[in-house]
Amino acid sequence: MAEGQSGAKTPADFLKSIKGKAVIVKLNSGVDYRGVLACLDGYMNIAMEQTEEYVNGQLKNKYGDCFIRGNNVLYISTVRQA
């Protein structure tokens, strides 16, 4: 490995190790997601659980299970612990 390499991460790792953390889902309309990552495959499909959803900043919903088709994904962060 190059040097300054070693602690790189591609996005698939990123994405592997965030399985069954706290995330947030924008998507491409603005409204967010916020809950538990329970699984995403290779198109960005994305299924959620204890989800909130969030339009201009305010909670509208609460849903046990969410699945989010990800054509609709703009990006997927990790919720920063306190």
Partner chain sequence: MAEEDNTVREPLDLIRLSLDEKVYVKLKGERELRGKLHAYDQHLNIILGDVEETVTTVEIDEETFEEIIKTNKRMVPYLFVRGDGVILVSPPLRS
Contents of the next structure:
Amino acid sequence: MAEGQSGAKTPADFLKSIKGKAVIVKLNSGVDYRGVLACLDGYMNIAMEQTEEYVNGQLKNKYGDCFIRGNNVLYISTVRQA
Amino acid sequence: MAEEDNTVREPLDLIRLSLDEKVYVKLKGERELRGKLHAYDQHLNIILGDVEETVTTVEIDEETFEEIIKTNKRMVPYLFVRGDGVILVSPPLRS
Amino acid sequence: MLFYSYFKTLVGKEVTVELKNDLAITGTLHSVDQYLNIKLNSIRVVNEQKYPHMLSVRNCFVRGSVVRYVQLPPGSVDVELLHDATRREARGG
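Follow the form predicted alone with the form predicted in complex with the partner chain, if you could.
The next block holds the full complex; its first chain is the one shown before.
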């Protein structure tokens, strides 16, 4: 079976495997949040640290911690650490 | 009996740790709130105290087609916020 | 259940309900249910010039899902009680 990095098999496995990783969370509104994923739950509610908010690709805000309500989440993607 | 612990195991723990603290709430419709968090539930229904609401609107100048960004602010003593409008909640920066 | 219980303690008090369509209604809270549907009595619309069709309405039922905010009467907010109830809810829920 061909696998991506980290050997995740299902969406749930993927979500489990990315805790503590640098991620980009895109919301339905198009706004991006870049930061470190602290944890998430079954509703895709998300807690993030060192979060930067990007609107149209421009940095608009920074949050030490932030909670994102799951219904707004379009996707969560991992990023390579620079 | 669970002790009042400071660990974040699930996202809502972050909100729990912000009780009685000033928080920033981003809502649908370009609305932002800053106020003290007094109550919340699993839907993110929230009660805030000493709330400042900021509403941002964008108008287009009819002649120059430039975007004019306006912000309206108001204060409310106590506000119940329905959870379905919540996008993001952030505790104050602990520096 | 936290907010349902809390709103029940506000029955008889005057509140301002702000809806997602920007209509704001002040009235006496008559009742509330588990969905946070709300019945208001002796209402007035905050911006009457903009919504003249509401002038003759005295009482109304508001579906919970269309509520954006409810402005609460400061005298009826017991902060300590809310904190305790919230912590209990966080543990149980």
